[in-house]
Amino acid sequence: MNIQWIRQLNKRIFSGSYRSIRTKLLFCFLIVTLIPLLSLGALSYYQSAKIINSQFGKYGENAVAQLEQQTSSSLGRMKQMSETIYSYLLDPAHTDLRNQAPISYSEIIEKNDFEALLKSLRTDQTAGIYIITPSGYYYGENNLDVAKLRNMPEWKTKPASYKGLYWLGFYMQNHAMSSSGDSNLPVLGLAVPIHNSNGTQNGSTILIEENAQELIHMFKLFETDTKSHLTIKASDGRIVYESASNFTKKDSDITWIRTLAVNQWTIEARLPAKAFYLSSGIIRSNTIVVAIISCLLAFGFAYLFSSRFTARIRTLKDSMQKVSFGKLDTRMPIEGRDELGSLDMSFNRMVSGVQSLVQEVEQSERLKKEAELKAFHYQINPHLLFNTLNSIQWKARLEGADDIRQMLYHLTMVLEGNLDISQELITVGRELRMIEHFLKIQEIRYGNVFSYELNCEDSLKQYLIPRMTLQPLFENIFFHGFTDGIGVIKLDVIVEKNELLLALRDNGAGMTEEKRERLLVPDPKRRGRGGLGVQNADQKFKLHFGPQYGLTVFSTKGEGTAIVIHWPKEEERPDGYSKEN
Amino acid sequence: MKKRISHIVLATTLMVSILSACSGNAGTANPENGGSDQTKTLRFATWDTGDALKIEQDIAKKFEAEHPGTKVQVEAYADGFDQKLAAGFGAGNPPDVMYMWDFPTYHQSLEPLDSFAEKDKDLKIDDFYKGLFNYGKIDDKLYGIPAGFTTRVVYYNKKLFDAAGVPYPKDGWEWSDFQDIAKKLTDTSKKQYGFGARAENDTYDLQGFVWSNGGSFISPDGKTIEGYMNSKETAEAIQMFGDMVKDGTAVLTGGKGQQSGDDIFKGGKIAMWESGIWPLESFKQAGVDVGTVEIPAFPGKPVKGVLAESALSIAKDSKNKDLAWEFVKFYVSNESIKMRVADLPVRQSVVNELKKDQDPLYKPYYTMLERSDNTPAFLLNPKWNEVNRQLSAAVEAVMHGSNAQEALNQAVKDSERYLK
């Protein structure tokens, strides 16, 4: 179940909103930030923390290196110190002094100008200078329990044979008569037996010790310093000096060792290698935190931005949506001067353009559907009509009407073109043909006193024409523009620029200006006769050719009407269809 | 010659310009003289360690009080005294008061307070003990004002003596007394001696034995040791400790590996000690019933004290001699003497209000003082410290089995050359 509800996260994440333009700015976002970001902190880090690191080691070496120092200065002063003594001892002048208490006058003159060059060797670091005889009998000032020191056990380390220096190391200088006597003052101590068959002094030693406090002192300040942990190891391996604190040598740290010339110690400070790379690494968590940070803004203003940016282009997907489903009033607010604002106004434009286009189509539907709608009232059984007219006609041959029967027969070749619905669009030959029908039913009917002028070429006349468009100008010639069908008519059909141009004038009544604007606007009111043919031919035209073609009517009232007709030329297809079907 | 004139008045503006300009920068290089002028620093030295030192550090504290802009800076240098002052002598940066009784070698770094003292009369010179003063004297200057002092008296330990069923000595007793009751306070097998004698004496302490002999170690003239140093007076004064020792009553003390007689007393384990008032307060703290008595008289001879005294100097080379004085001043006034208890009040009204001379334990160093009037061989001849050195060499050589007068004799003999 857990697995599952992980796939779906993963598919949530890494398919769904993957393939979102939000997703990819965010991430290319992030990818802008965080690549520079990431890459500068971790270069401002390393760089950092290698300047950190390299300074810290060598103030490391530095601070070691000054313990040396100090200590060496004061290992060599007491070594000179030590040096002084002996060459002192060893010269033959001074052989009245001697290994125990000395007790005439010339010993004690003796004893006294020893004590004044111990003395005058003592400087302000110097914490005592003995020279401890075998007997117990000491030279130096009277403030030592011979005793004590022997207790002591650093004292006690100092092998009886030992020859040359021997360092007694650090350790509290309490070996004063009295207690109250001890200064508890941290010392190192030099030892230096005496070794001199001939003298008086052989079997003595010389000890000197240092005031220690600022050695000391130093090592502290340097442990707290660079929380290091400082040993000091005679060459024997002898610990003389160790930090207080609890330590466990790791081989990880950080050692800086020296050793000093005067006596061979080695000075060892360790840090363990976190404490080393404790500033370092507050720098690396720093660097880390502030990243994390910068990651957290960046998302939240990438989120934002994106999200802003995103949803204006979901808007506009949306609302393309909604057009598709047909909702062609939607439109988009515009926010901004940007590039959006301009598809977003694009848009607009196109979904009111497709608006008005589809009305128009719509319209056109609608008139079409009007238009078949009359012809379906129009629409009265050819047969039965002709079958009576056929009957009317033999009838009137048999009474021997024979005009009666010739308009008859005329009617019914217009009836038969007329009703002939199959086909919208007919040639130019068929109208024309239809025309004289009808013009010979006139003819009985007025008499031979109109005149009919046809000027068409016979190529012309295999193009299309919307059926019936003709004949009902024809017949507002005779039941508006003549009176009692005197009268000249004049049709001219001509090409004019690959268009197909018909002009039908007539010098009948004509009509005035405001009767001739009205024409051709449809007037649902007008319901009646008189030029309702006229605007049914004009629809034709636009319904089968496109709203740029139609009739013009130009009329001077009392003087003639002429109408022109343009559309675009169209042969009759072999399959008997216009290309409209 | 107008030039001439103007010449030399532009020169000599210059130079007073340059002067003043170099006096300024002296002035302000100057750390001791703080950073503004409203805080003046007054370096003080002594010599005295622990409760001596806390007194005089509060003395101090008082007195900056007293004297708002000033800070007083105790600087102690304890067993460094000589050597941190001479080296602050040589160097020209001495401090500006310290304490002093080393006159002979130091006068001629010292500010002869004559002029001051008479001056001010809030000082009341009449009221200090008469012959304080000539301690501080060299060639009738006077170089120090008594702080304080102490003279020397014989301490005892009641409760060895009331062990032992002997009475307490009295004013007025002779060596022969001192002797008898050293004797019968002596119990080896207690490891309790009568006397503790020191291994290394000063010198000067022993002036008051060898005077109450009638012996010397200089001619009064101080320029001769010869016949005084060796003396047969002065030999048996200092032969008469040597034989204590040798014959057991005395125990050596403060000598290598020997404690400090001060510590022994206190210990119980000696039962007559001889200093001055120094360690009368630690006697009473670790609780030893101690009696005084003023210091045994050689038969028919009048007893002869030798006076310990501190006094306050101001160095020559003090930038604030005024302000020196001030703290002098004030060091040696009714109130700073009362808070001073390690040292006997130099002042006779303190004495007299507190009642000091007529407490038995305090009055014998008060008879001692009347009897302190000989001059010490230090003020006497300005090389004697060279001289000191073989006198105190014989002195040690006595107190450990030497014979005084073939000491002494040989000393002389090897100081002769000194004092040509």
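Numbering follows the first chain given and starts at 1. Here the structure is a predicted model, which means the values were calculated and not measured. Compared with the form predicted on its own:
When the chain is split into two rigid parts to describe its motion between these two forms, residue 218 and residue 332 fall into separate parts.
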Contents of the next structure:
Amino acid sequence: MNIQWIRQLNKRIFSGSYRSIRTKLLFCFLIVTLIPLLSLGALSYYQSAKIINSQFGKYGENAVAQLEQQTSSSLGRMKQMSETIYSYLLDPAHTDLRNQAPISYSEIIEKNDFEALLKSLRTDQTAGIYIITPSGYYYGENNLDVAKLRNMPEWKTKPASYKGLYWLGFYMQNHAMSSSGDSNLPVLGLAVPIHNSNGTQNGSTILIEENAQELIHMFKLFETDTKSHLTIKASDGRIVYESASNFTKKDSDITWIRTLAVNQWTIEARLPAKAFYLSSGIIRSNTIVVAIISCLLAFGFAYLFSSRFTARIRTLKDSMQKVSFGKLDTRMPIEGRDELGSLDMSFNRMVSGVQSLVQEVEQSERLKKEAELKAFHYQINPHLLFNTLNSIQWKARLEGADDIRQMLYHLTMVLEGNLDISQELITVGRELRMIEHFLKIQEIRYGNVFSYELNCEDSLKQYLIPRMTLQPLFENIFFHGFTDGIGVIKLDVIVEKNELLLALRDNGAGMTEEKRERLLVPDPKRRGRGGLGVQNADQKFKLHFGPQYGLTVFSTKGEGTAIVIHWPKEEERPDGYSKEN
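Would you mind giving the form predicted on its own, to go alongside the form predicted in complex with its partner chain above?
A single chain, with no partners or molecules, comes next.
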């Protein structure tokens, strides 16, 4: 399973999909989003955990300090009470207090005064004040069973030779006179052995018990609130109080320790580290959950945004691919006014321009083919035509018709030049030579009734001109301008603004303005030869040199016509191709 997953991962990586714009945008969005998110989450968790742990630690310290204060208050009150009683017994005036029941009047009075003192020392928290003599007789309330008291573990563990204050600790007050009278009241006991050298109550013990319900209740509340284990130890290591729950100490436990100044008891509260850091752990878990959810949301949004953004780029790429396959009607929908929208508009304009250019090229090619077809339309079978003309020419020579022979000769030369379609562009000199043959024919036909004036420098005759463009113009003069061939023809070829300019003028019949305007306009319905040759000549210049070139016709009815042509200078190269000068 792992090997297959690794193979799929390698295939995906090396396939190059990770280099797509969508993948890069996705990673950019994730980096931009996740770094601040995770940083803020970690900082928030660190600060929150620090504050909560600090506050919880202070709360525990304050709670233990409050336990110390309440316990010290009870212990101090019991200690002060014992000191008052001890001072009273050290007074030599109270020698009538015996170790047994009083038998004289003075002893009874002294006993009553002493027990009145004990009652006066009682407070609301006092559970019992007793003076227990070595004989078992005691002073205080008549509810003490000395035998039960001496059997209590707390009392039995009291050292016999102990001097000073001996704190019995917390225990249940079950030393009543009868079992039914036991209160089972939790009390805090203090035993003070009396060492009186004057003999009064020497060897007796002062027992002071104070109600410990409120202290125990405070201990329980502390244990419940902080979930800690509470232990109170005496200075000799004896445990006087411990929480009922099972607890195993660990070095990682959080510990709060207080020592009571009254009796050097030590209050120790232990809290497992897991419980202490429970709140911060909850914050950490919540932070991790929120971070994971935020990461998933960030990934989802980043994927949606990058997909939507790159979808437009993919659409543009597909459209460009369609255009490369020749689908020039492809257009991009404009979905916005941003940079991609501007790119879409530019693409549409570019494709429209390419489509228009292709249509223009197609139109040019079509017109060029049509012009070629029109030229072919004027062709006949060259061999049959030339053989026939030669036969007629020899027939004319044998019969002495020299005019017909010369006419056929010039006609043959004109036709030979027109039917040679191996070159579409020929030199100006060659075109002028064919014009001279054409004029010879017209001269034989009409006689010397017209004049022809040519003004063209020899250096200009090397430049190229579309084949068979001047002859239709001369034909138009003789067939539509002159009457019986009478007139004057002037042809000027000059250089103007680095271009060739040809001006053909005649003083023939001219034409109306309406006819002049329709002369160069293509009309598929037009029949006959009128104007067709002029249009073909104009189309040839436009096809070869561009739409800005061509013929310009000036004519006045009854005064003649002038045709002006300008085109770029091109020379014939040795390899047969033309080159622009």
